[in-house]
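First comes one chain, alone, set out as structure tokens in the form predicted on its own.
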Amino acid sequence: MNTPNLTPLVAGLPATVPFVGPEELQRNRGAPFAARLGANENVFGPSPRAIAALQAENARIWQYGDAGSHDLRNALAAELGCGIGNIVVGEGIDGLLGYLVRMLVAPGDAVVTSAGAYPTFNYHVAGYGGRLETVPYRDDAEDLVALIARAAEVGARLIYFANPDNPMGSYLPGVEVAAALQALPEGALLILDEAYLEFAPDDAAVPLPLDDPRLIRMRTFSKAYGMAGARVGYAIGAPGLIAAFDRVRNHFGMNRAAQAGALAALADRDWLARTKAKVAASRDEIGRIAAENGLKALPSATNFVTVDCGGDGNLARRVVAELGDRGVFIRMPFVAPQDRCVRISCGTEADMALLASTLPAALTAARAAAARAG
């Protein structure tokens, strides 16, 4: 039987993914969830004016998508104050950072993000050669200035830094991002995923042109628009930079639909200032819920809350087991100290009166478990 002749790169890559879809452990386990709050989504879905967008193009599906996305282009500068040069759409967050990294890293360059960040950035790193280099959470937040120092001792090409974070849901002040980046290394870029904005105070607004060099944005409409399946994001940034993306992306990687969606979407300020209101209440509920269960609530500047289990890793592990025997799909963060937690995504009514009446015996049984292995 033949085998597919990879490169030595690939060849030496682990035949793994970042994450597993709920799809596949709802396959795993042979009955779907009750409630879906381990992938950050939006349950409240997108604005209904979105929707209509979206199915108005089914009948012309058969046309590609603008490959410039020139009409949402044009209402996202138009948004921001920018220009459109100053904007690339592309195909949610995660495909911009393959395409970023794809631009700037070489086989051996080095790559600063933190350890237990956003896992789909450093697949794509591995992917394309490049050396990661972390740091650890300080504080249970992501430590810009240590990143900083960081990519300075090894010659980092790029950072991350997610502001709002994920997996932790906390956020820096964009006052403090801003005067972070007067240590720059020359030669370096800070990636800002700002996958959470919406959701965050705002304070956490960097007060730095749009333009400016030494950054580039990355938003997107999965999160606060309800859009994740249409997968549609963008990366804001100096013109020179957002150009050179032509030079790498799938041209016709947005489909129309999308396209048309998420431009409908944008419009529709009511509906975006609502579910901001809903996931506000959740996140309280969430947080009501873990503190009449014995356990800590994070503040969160996001659309999930985590909570610390009072154990380690395992503990941690078990009550995500255990939740998801009874139906409640959750996650948790990957690398110690931080895997003392876990991550819940805001949700609906229904989803936390479910929380509420499994989590208890959840942890329950965790524990339990978690005592007789010592």
Ligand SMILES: Cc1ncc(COP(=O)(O)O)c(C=O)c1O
Second form
Amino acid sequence: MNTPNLTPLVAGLPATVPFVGPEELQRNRGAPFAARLGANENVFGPSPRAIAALQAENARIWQYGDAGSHDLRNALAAELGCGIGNIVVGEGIDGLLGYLVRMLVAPGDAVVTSAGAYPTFNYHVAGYGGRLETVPYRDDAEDLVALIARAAEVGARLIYFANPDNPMGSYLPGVEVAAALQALPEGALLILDEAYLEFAPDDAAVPLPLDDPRLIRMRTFSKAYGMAGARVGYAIGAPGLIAAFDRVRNHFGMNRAAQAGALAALADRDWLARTKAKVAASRDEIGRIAAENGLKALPSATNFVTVDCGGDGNLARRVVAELGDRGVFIRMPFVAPQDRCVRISCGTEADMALLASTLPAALTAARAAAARAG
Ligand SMILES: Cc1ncc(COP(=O)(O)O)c(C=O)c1O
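Alright, leaving the form predicted on its own aside, put up the form predicted together with the named molecule.
So here's everything in the complex, that chain up top.
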């Protein structure tokens, strides 16, 4: 048989993906989930104006999208008060992270992130042969000062920091991010993953110019705008760095219906405000359900709530499994001691009602199984 030779780099990669998606989990369990609260999607969905724009553009789906995403970048630039040259649009933050790593990380280069932080970034670093250096969480939050100090120690040129953070839901006020950047080593770049920024208190925004060459901000239409399946994200940064994306990106990678949908979503401020209110109410409800079951919900600046199950990773894994068996899809942090928690995305009232009715039995079963396992 003629088997193509993988490059040594690819041959050496583990055959894993950052996340097993809910569809695959449903296929494995042989039934759909009744509540989809594990992927931090926005169950409240996109603006009706975005849906109409997506549908209208479908008739022209025989055409490639605008490779420059000009109209969307223009609207984002107007919204943000920067130039169009400060913005690149890509296939979600995940896609943009891949391009950025390809642009900046050569095989063997050190890259710094937090142990247990958003894993898709790590996946890209491994894929380009980078060397991951990790720093532990501190008080259930990413420790930016320590991340920057580690970068200086190991000569890393790239640092990943999500603000607010997934999986813990915490955030660092923007003034503290700006202060920490004073110690950034010369030539290093901070990736500020702001996927959840719209849900955070106003002081999460970093009070630095959008073209500050020390950082690149990444934002998305997947979360607050409810368009995860459309795959639209954008990065904001210094024009030279943003222009360099053109050297590596998939120029026709953007779906034209998704481009039109994102443009319409951006214009619908009322829908965004209503979504934020619904997310805030659901966060409170998750906190209430947690408390009702004797569990502690951690403060959240996102559209999910991380709940301390009061045991170790084994117990939390069983809670995830028991809720899954009862039709409620949730996830959990990967690394101890944060893996004592489960992570529950905000949902509809029906989702919350199902969570409230299934959690007590799921907890009892998880505790019993953990006790049996010793
Ligand atoms: C911190 C963080 N960054 C990025 C993403 C993915 O964003 P996108 O859908 O734009 O690729 C997620 C999704 O869960 C996330 O939690």
